[in-house]
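The chain below stands alone and is given as structure tokens, in the form predicted alone.
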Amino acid sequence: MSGYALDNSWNQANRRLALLEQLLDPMTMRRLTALGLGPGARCLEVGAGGGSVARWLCAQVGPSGHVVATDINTALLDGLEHPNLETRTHDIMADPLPPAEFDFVHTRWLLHHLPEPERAVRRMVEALKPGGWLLLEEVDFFPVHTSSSGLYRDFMVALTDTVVKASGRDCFWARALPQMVATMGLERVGGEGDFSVIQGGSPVAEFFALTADQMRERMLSSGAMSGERLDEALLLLKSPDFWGFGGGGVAVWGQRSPA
């Protein structure tokens, strides 16, 4: 994952990402719990990032499972402590992964940064153990295009575009991730999707005011956007009279065959 432009090192990082996760993780935990997840599994958390799910995961097994939680930067993640966790500097188009040792496995907004997140979704697949489940969570930012303001969606594109550049991938994909799981061998396989309601000054266009922050230069460099349109848009995400819909959340799972 050379040239990953979300550094988990920059200084703003962890506040960003706590954002993500106060919008994210209450999902994220529904479905793992309605798949099963209880005392005993062993699960890996490929992308930790900040490390709110592994931290979730290792109360949920208790001191009879372990969860593995990767990251190509484990910056964030160094500083927990639970007697059940294990954190590796990972990264999953590169490193191998242990072949079926886990009975979840997991994933978030990571897939979209991969120039082959197919391969990537194949190397988690056979970490399964027989019987295991897959829940991979993406992003997919389709409903901006529905916003009345220009100005918003051209930020959005140009966003989007700029933090997934390195990888040649794009942000309004994942409506294809059911289709690719569905030919993965697995059985079981479901999906559901969401969308966030932004409303400006809210966590959510917090999020993406920070994440802007942390782009600025590549996109200014990149031509993605002018200055002066970015700061209109960084103005417009801190509005209260600004409403829009952030990304489609695209949420897939399957069990790996008991057989």
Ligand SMILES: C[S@@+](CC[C@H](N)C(=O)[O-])C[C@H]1O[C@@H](n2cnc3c(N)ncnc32)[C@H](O)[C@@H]1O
Contents of the next structure:
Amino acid sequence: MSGYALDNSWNQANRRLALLEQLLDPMTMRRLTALGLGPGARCLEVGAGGGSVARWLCAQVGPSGHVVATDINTALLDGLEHPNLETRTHDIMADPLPPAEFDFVHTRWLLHHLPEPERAVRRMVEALKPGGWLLLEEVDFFPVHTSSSGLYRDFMVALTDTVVKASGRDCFWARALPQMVATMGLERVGGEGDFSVIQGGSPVAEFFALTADQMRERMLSSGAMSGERLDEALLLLKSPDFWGFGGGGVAVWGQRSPA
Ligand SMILES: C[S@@+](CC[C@H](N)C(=O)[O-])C[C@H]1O[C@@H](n2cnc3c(N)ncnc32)[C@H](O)[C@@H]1O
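Can you swap the form predicted alone for the form predicted in complex with the named molecule?
Next comes the full complex, and the chain you just saw is listed first.
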């Protein structure tokens, strides 16, 4: 059992993930293109969520390519129709992947939800063909500590702690990802960081507000935050006068030896 807290069957999951895609897709697309993605490639998108990357991959690889999009809950993928798309209900911690099958394996904002991210990454590495590329995109929320607003800092820590509670991890671990990937026998390992600048009322602020809506009962019942303070933080996220930093993106890539 995965224990994933942000179930894709929630009635606003589509909107929430679309906001995340709006923020992250341009970076993902730039990175995959730079790694050589093109027609004919076989791709695996793990934890595909709302499916925007899977859709884009289908267009990039064309009719001679193939895209497998997996998720523990494919509710938002099931309506996607592309002749070269295959959707699978799949738990990356429990279900097997075909070995040496893919030219590109990608996942984004998934690993912090998993109890053993290293094991999941190893499985993804094993699914690469010789010469295939792995691209992992994760988030480490260290930039939120720079905010002068104690309310915002407390809110983001309480929210992210609640989201990953079931996995027993925290949202401040992706700083370890480059080192982890570098020990997995891949070649040409590289990385890149980024972080979002949030204005109250912006799409990314709405993404965090919706995440808090979905997590509200858990945040209150665990005592992570009082209802009053949570509502104050949500007002902050709506105010155009509020500015802060969001999650810090950590991207790491590497190639399986072509030999
Ligand atoms: C934060 S969302 C990110 C979605 C998408 N990767 C994106 O960046 O737009 C995390 C996704 O991972 C999926 N997920 C969570 N645990 C999983 C697991 N053990 N195996 C596969 N997918 C999982 C969730 O259902 C959700 O769709």
